[in-house]
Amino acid sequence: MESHDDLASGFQSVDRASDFEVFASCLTLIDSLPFFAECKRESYDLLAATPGSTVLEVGCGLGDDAAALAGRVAPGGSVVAIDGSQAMVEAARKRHAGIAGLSFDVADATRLPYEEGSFDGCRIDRVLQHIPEPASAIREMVRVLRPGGVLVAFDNDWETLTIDSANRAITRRILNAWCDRFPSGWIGRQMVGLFSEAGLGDVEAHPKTLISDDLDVADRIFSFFATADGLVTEGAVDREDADRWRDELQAADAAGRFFTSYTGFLVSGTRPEGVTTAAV
């Protein structure tokens, strides 16, 4: 059921995907929705960067936030944006041509490419769900973090996922096939874990849940019913279960009853003051 441009699995090999634009236009969406914009000014808010601040970006994909973030730095500081993909940093680096300070580079998250304490914070938003060891990640953004420097993750529960749908069985299966084709699709539960071993203090989460009655939007989001037929391409669920599946949300849709809701949590932690690489 997998492929390049699945959008559960596929964000870890965006350069070698059919079409970029899947990819863009996901994350277009998602930063156009309230929910999203909110928990990313909340955490700017909590990486708590100021003029002059030297900024780390993980995960930057077209770059929006990155561009946010070099308004809150200057004047006198720097973002520094990475990406896995070379098209999403050629994609972010055309976006936002000229922007002082800012620069994006292509680079992998696990292995960073640059010194110890290098950066006053460091942040990554949804990014975590799609590496297979997220611990190894999160190491190296402490690594590269400035004593009292922050870390601010935003990432996703997806075993938090909810449809409110009268056939549970179909619903779960649905629901955590979706929640397994992601590399860490627990990450929202133990990113708290992984910043205490990394040797972060002061670790806070703050849970964000997504209430949504828009079938069409969720769908866009969540790929319910491209679940649904790559599940019936396994073999693992019936056609005819699958389209009644779809049938009643969408019946529920046109009668504006419909439901889901998922939780992601937003996390921070300070790199103590005296802390050597070997310990974190």
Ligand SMILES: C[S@@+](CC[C@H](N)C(=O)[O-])C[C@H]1O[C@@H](n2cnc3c(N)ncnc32)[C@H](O)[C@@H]1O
Given for the second form:
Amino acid sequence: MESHDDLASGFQSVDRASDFEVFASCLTLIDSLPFFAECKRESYDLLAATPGSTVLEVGCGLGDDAAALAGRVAPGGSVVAIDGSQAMVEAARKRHAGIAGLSFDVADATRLPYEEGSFDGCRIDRVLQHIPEPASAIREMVRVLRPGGVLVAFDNDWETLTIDSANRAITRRILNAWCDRFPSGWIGRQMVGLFSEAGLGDVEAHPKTLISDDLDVADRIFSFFATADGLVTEGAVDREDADRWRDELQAADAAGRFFTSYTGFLVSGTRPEGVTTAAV
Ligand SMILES: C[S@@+](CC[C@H](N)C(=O)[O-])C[C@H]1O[C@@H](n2cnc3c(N)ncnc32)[C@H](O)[C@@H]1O
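May I ask for the structure of the form predicted together with the named molecule now, the form predicted on its own having been displayed?
Full assembly next; the chain just shown is listed first.
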């Protein structure tokens, strides 16, 4: 049965989920972690948005990054932030009402309702992983960039997720299941190729690795135990094996030796001058 509520598959259609707060609180938790704050700051620097610039933020979620960018383009600039979820856009509008030059729209990343060449910069943060056809979203973002404009994306590669456990077989099953629940769980390694195929030049990729020894926080972001429980329900993993795996990780955590890591990639590219989208 298709689920709209888990963090891996649910972000592609948040408005169909039964509990919006699950998604909103995940974004708030991520925003509170220094690793993501640093990735975001670097992405703003790569975008090189200056006062007067026009920026498109795609898949804006609760809108905090769009609000930060609005500060960088002021005075005289503008940030248009879009999200496919009406509920996200409503929450973002409420959180960031009255910021000069900042507006929010409901729109799909694969069908942007803007003219070719409308923006100096475009940013997308942990959204492509949720889109089954990320290449079409990238082509759309390139289309709405002006020649010389910059696209910056941060996204995850879920097959880089590690956990130190005595049981390799069950760890692999759970981590692979998590990766494969994303519409585009390998987007991290695919972005460089997709940026080049979409006609962007000067494509650069910066790997960013998060390491954590905090099982509670990691489980709230990476859904280890919910994924294991899902596999038990599907009959793919025995209940006793899943319980032993959970007990082992909790014991490691209590002993201060829990380890998990994953790598995301910060990728940027520039739309070449003097090339129309027919060629890109
Ligand atoms: C993991 S959240 C990231 C939100 C935000 N970029 C951040 O860094 O907090 C993914 C967001 O992408 C949105 N999204 C998913 N698929 C989309 C699509 N096809 N078009 C536009 N937004 C989409 C979701 O509604 C959600 O708000």
